[in-house]
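Presented below, as structure tokens, is a lone chain in the form predicted on its own.
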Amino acid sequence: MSTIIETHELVKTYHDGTQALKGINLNVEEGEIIGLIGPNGAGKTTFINLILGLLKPTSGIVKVWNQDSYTLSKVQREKIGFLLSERGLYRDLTVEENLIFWSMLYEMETNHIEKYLKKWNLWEKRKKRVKELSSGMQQKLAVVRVMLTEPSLIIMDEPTSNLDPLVRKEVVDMLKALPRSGKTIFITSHDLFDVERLCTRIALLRKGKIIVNGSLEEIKRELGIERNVKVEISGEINDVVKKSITDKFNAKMQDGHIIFSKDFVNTKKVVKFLVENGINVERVEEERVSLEDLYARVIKEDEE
């Protein structure tokens, strides 16, 4: 597997003195769909323009292809796909017509277009300016139109934005199969639960620097994030069982629930030990930690 972008200690400082990147190390890997997640001020845009070749670092290294992001040649950058804030889209042109004045300035051929309308749901609405669509179906058609050249390397800030939750959804399994083709994404979002089922490694940008990076799974080792389990029951508990809850299992009581880590305690054993004390367990559950959880819990800790 292929390194597709590379940054080594890179630092933006801008005119005004502001520091907006303090010496980033990340890696992207072929096949990789990476978001890179923050609050607004973090880096993010500073992050995406230097990656684009937009902007020159102050010191450090970014390299695309393994060459400086801002030396890449015309033929390079044809092979990367972007989507930022503005669509691109020419609001009195029909869906079709934008399509084609892309595949025209990428002196592509335009007999694909039918396809990519098609794949992407918008063939019905082909014939309609863009002016006329929702907000939604415009953040869809600005989405197409990334693909229209079969990028390499994609890069998208806010992919998921204005999309209501089944175009969402689609948009969402259709980036997420990408990467089968060989396909690399990079991705920005605020959308927490969007980054959580299509990225495969997330890292988390505050103020210039990358807090934790990796998987879902590999941030909540990295921060000591337990997998607790907890048992609903009913009944009531005498202090005598209650105890041995608490002293064998490191288990603490919660509101008619115990509550204990699976990291380290077998669930079997603590239903077990609650069905021959006589207690009645209603159910069983993992309690889930979801990307949400982990941005707040690390935004507050760095704030603190």
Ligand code: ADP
Contents of the next structure:
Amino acid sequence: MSTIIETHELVKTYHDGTQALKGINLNVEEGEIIGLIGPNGAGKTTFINLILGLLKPTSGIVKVWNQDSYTLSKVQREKIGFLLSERGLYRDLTVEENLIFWSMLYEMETNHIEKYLKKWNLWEKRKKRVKELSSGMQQKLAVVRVMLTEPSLIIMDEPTSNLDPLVRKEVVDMLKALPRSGKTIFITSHDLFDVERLCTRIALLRKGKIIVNGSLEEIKRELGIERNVKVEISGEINDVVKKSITDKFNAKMQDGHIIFSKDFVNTKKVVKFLVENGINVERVEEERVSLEDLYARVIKEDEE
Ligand code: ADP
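Target state, the form predicted in complex with this ligand; input state, the form predicted on its own:
To see the whole picture, the full complex is given below, headed by that same chain.
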């Protein structure tokens, strides 16, 4: 595996003195799908512009393929597919014409466009002008436009924002369907659900600094978030049994019919104990800690 994006103590201060990035150290390896999340103003767009070489760092390093990003050659730039808030579509051209235009810009054959249009359900709309499409359809076309040139590095700023659930799912599926070998994807998103579904690694940016970085599981471990198992029971439970549950198994009881136990090994013992004491166990399930839960926790802790 090789390092595709490398940053070291990356700082960006704008002319008016705004410190958008305050020392970022983040590497992205080939094959990763990394999701950069964070509140508004955290520095996500600034970071993307630095990776794309559209901005120059104030200090520190930002390299793509081991070269300062703002010095990449035309050939190297053509291997980067990017989608920023500006979708890069011509509103008066049709869906098909837009894709033909992009293929020609990249000096590519145009005969594979049909395949893309059919695969992503845009075939019926190919003769429609972009301005006649819904915002969701335009975004889908913009994603297809990026993929059409088969870039090895894909960078997208908020690819799923403001989309209806179906188109959102389609866009996530499109990115997920890309072959992983030789491709690296870097996205920013407000939508934590999408990031959770799509990304192999997540970095949380806040006030110009990365405060958490890793897979969802690694982040949970780092933050010391335990996996609770929820045991649902029915019927009456007497005080002696209740006390044993808390004292003997270190589990917590809620509302008289839900028990939270630390892990599956401990839960097995709890369930056995309950059954032996004639209590009905209705359901046993792992409590899911979503990226949204983590995000809320980290941002809240950071503010306290
Ligand atoms: P995000 O994408 O996470 O919302 P941005 O990178 O857009 O964050 O912005 C980070 C910070 O830099 C914000 O405080 C924003 O107001 C500021 N900023 C962004 N662009 C400029 C600019 N061109 N000049 C001055 N400040 C800017």
